[in-house]
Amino acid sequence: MKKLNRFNFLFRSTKGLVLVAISLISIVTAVWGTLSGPMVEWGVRDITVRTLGMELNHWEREGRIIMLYHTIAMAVLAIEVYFITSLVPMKKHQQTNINATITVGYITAMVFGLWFAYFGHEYIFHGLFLVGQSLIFFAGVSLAVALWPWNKEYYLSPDSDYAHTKSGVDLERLAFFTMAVLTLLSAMWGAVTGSYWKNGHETFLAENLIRNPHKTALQKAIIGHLHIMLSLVAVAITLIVGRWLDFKGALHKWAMYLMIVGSITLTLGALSVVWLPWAHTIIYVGSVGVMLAALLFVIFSWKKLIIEGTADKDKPTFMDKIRALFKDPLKFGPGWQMVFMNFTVSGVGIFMAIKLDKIFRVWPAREERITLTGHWHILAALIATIIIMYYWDISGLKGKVRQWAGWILIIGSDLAFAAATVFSMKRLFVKEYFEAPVVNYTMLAMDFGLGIILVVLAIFLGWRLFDLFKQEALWKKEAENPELEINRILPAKPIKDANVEMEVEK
């Protein structure tokens, strides 16, 4: 019994599912790190390949990188899935189907896709990898027939300070369902362009192609693909976040037509780059909608944030108001990181257009594949650390180690995303024959910024880790009273039917 509880635990809570989904990635992250960057100058990958039996042939280097990517990414996907079951209600048995399928498809696409790439080509492990991507795909059309907002069980009362519609329909709940739907498009896009493989389509990654004139329309619907997945990605966690920290109010209402319309007109864009050459003009009025919502977000938590830090002060001074805005790291943090990406993603992003042809076409090919690389890692990193703030709050972190563990992670990866984005821009104030010293410092600071996340999280899974050992412990009680399973302070949305099924943890 005491085995169940446990099982229980890892995978049917949520908060065990996304401990699971977690480790996983940082057991990928930490193993698959080692072929790369110092490690391969410092000897690491040669004994890891050696010990765990790798095949590295270099003309397969694409194709395993991608399998890679596609793992991880699946189960960032899974734990999103995790946060939105938890937060956004539905029928219990919805929410259990949901996150049994995509738990078993990712872990499925994770284990047999890097054993096909990795440890020789068994290509029946390649088949279990399609299966498990089949299950995630399922999954989300599950997530989509959960969410539909037009099921008068979840219509919101006329009178409530969350964003709806006249008759009632959940804006919120609409985003949600609208990003779903488009995943799923997305995905399909990426699976029907991926089934023309050695059929007029070759493996390829798309920072090699950025000075080919010539791209055919199946490496246009990759490219397509691989951009508005992350963005999708991105939109899930700013709608995750603001159930979190109660996003209500007139800003919510306008954030969540931009976030719709936005999500919609992103997609469109990305996917019509196949064969629209003003396609990017779509992409970037699509951004703006999706970009203005979360600074909507922005303002309302940290308005939100500094109001309740100030409440027993008649006439709060300015810095009463900065100590109140900074007092709370991991509800901070979100807001500061969609703000600080301006400054790492959307600005060079931007400024990259618009001087493409006069800048960055003048470097050398090599300077421009840094910039585009550095760009999307950089923001898949922004959102893994959003992911972790709110998964330490709903896991109860306190006191010191709430306050240490969420400025380290600020900090940290802060710092790390400067110094990237300053190494890929260094081409604009300094010359090749100087830039050893800009080179030496932004990688030194880049590492010691990631390495101390790392760090930081691996103490708190070995926390975690520890305490699965323990009797009485954390997980049991979590395991035993779900009303425990997320402890926010948000309450239940109201609706006009207070007697349907819902998975809403109080």
Second form
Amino acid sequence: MKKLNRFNFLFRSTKGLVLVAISLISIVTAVWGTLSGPMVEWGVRDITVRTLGMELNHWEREGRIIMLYHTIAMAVLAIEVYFITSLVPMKKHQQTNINATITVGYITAMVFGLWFAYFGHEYIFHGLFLVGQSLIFFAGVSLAVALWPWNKEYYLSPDSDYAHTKSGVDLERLAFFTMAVLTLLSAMWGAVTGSYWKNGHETFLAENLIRNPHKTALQKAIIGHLHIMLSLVAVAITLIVGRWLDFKGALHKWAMYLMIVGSITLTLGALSVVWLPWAHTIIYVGSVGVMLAALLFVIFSWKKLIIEGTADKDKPTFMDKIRALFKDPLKFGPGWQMVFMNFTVSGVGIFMAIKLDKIFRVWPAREERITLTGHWHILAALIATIIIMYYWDISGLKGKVRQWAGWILIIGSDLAFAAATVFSMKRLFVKEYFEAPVVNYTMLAMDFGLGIILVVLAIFLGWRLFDLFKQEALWKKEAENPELEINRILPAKPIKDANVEMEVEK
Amino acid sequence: MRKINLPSFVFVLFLLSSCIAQEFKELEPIKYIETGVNPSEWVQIPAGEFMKGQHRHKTIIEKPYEIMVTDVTNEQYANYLSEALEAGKIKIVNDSIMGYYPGDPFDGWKHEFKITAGDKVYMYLKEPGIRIKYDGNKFSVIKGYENHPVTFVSWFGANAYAQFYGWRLPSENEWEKAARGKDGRTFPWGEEISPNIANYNSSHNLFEKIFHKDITTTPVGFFNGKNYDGYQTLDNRSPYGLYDMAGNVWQWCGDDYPNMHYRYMRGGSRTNYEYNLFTWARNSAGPSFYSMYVGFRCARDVKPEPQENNNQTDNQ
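Next block: the form predicted in complex with the partner chain, after the form predicted alone:
Full assembly next; the chain just shown is listed first.
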């Protein structure tokens, strides 16, 4: 019997580990967010720099940014891994090893990566940053091993509602496994290219190279790496929320096939930009597969919400169904954010691709850059909102708090992302001389939307911090019941494993 | 449902509000500000090495050259247009000032701009916010804007101006060396930036205080250490004495790179955060693009002189 203490909760339970990672990301975002944008002219950056003793050379700005988003990305990967090791059946010792390795890895990478980038360039810290990333990679290898889909212990019964092959291979497990292997491949791709840093290529931000018709192989490899890593993070969260909301049935089967084939195609396309002039065609094909899989999940999850929300009515009206759909923002939200992504990310991307030479390449590169950086910031932030929705659900937010928090998260983020999209496209519908109101309103909407989310998140984390100091508290309950709720029917032949036994009890 | 409808309503309202009347209306005159800087001055930049780009690669400029101390002003450009019209070098078609450009070589590269020979738009006289007007006979500047940098001029228009007087647009290398000297500095004046040293997003300069934000530009050479009605500026000259090599308006450069034909701009503008004002920061657009945030200055060849020595550099 584990001794229930705070350390065990924070660093040995899934719920605690996710809380730690979200908290660390929030702290880094809050502090490092003061270094750019309006914070600069308000003088906040100078205060941060002076107080913390940062050393910011202008010519190293890109390098710092790269280190910063790598450290945040590592923590996000860790959160997804915690979800996966809790949601997908595996041995308890596998879960423990994977979680421990990735936790040490991402915290090491985060602390020493930022230390190296922002507080003088002590190369020992850069080495430790690489150690951290290596541990994360090793955790990924262990995860892939744990997810091995052809382990008969995890085969599904022929009458299972969940996607499976005739022989019983769990297709969702296969999708998780595929995603994990592809992520490892893509991470390796970036690591190998990154090893040429200062030894063949120089730090750059991809958006600064967009108009250069002759990119080096190393530059193309980095561009492929960053795009596919974010895409695979999105694939992972889609699979995770599918698990959370008990995705099953015919749509599940189609979605898993599409997701597996789509992920493989997308990854091969993204990495082949190095040598294939028509790599984008492969990418488009892969993207269609992945996005169709996500669409099937959205259809399933919304239909489920409507059915469950109108179960007490014999003949629910249209409005009853709408009310049921919107009843729980945290469960409606993941699907909605995936739909919304099409307006602010995919739609914008397709439009840009079609009108690239006629419109966007005539515009200043800095404008095109805003659109490009905007679209991946929005995609990353949408993933973050889905993670938060899931975590708020795990934390047991109920009643009005759940409603308010959920809707603020959805409306605030969508308002900000829509405003960012309008901001980046403003030249399409307003003459430059009249841009000022559009710029002002959109900036205001972005600041308001993101600001209100950050306030709610800060209140939530403040509550969780306060809760840690209480004796009879949520953290204790979570420590006693550390794993995520799994709605899924167990494999045909249940395994004797602590992690799964817990599910059986439920 | 109300929760969904409210933001949708606000969003639609916002879109409608942004679709306010966008028709052309001539600008009101503004107060003329004398900076004491002469926009007709040139400065010589010696041939030799400089540190180029963010990663400071040693780069050599083979020949010395001269470059304008300030951006070309509205007054200078209006005078050019009047002279060029008289000389038959430009024509006005549907309120567009146009002139001939011989075209760029085309290699059929992916996304390569095809720029054929023919008449190109230099400036559109009915563009909202434009500071130059035409009365059917000659060109003039709306009062108060005479010494502001000319804007709304395409690369074709900037290039034509330079060529009309036997000059050229500076190459990116020439522009960068003129901006940062030999020591690889980040800004033309050094390493730090503050609101009263350049016209950029954070500057909130005198023009914003006494007029309104739509002015967007400051007169060339405005940030020269002078005090304007209580607004104390800092001197933003580069090591070679050029003003406004960071902020105010982006500046067209002359290079035509094969397989792309975008034209590059340097310096950053009123709308940009500080990192766009770095001496190595680049921007680009199609040569037909014009903007209220883009201007230019010219360069010209000089007779080759002996390469500069260290003492000369130290003196700069």
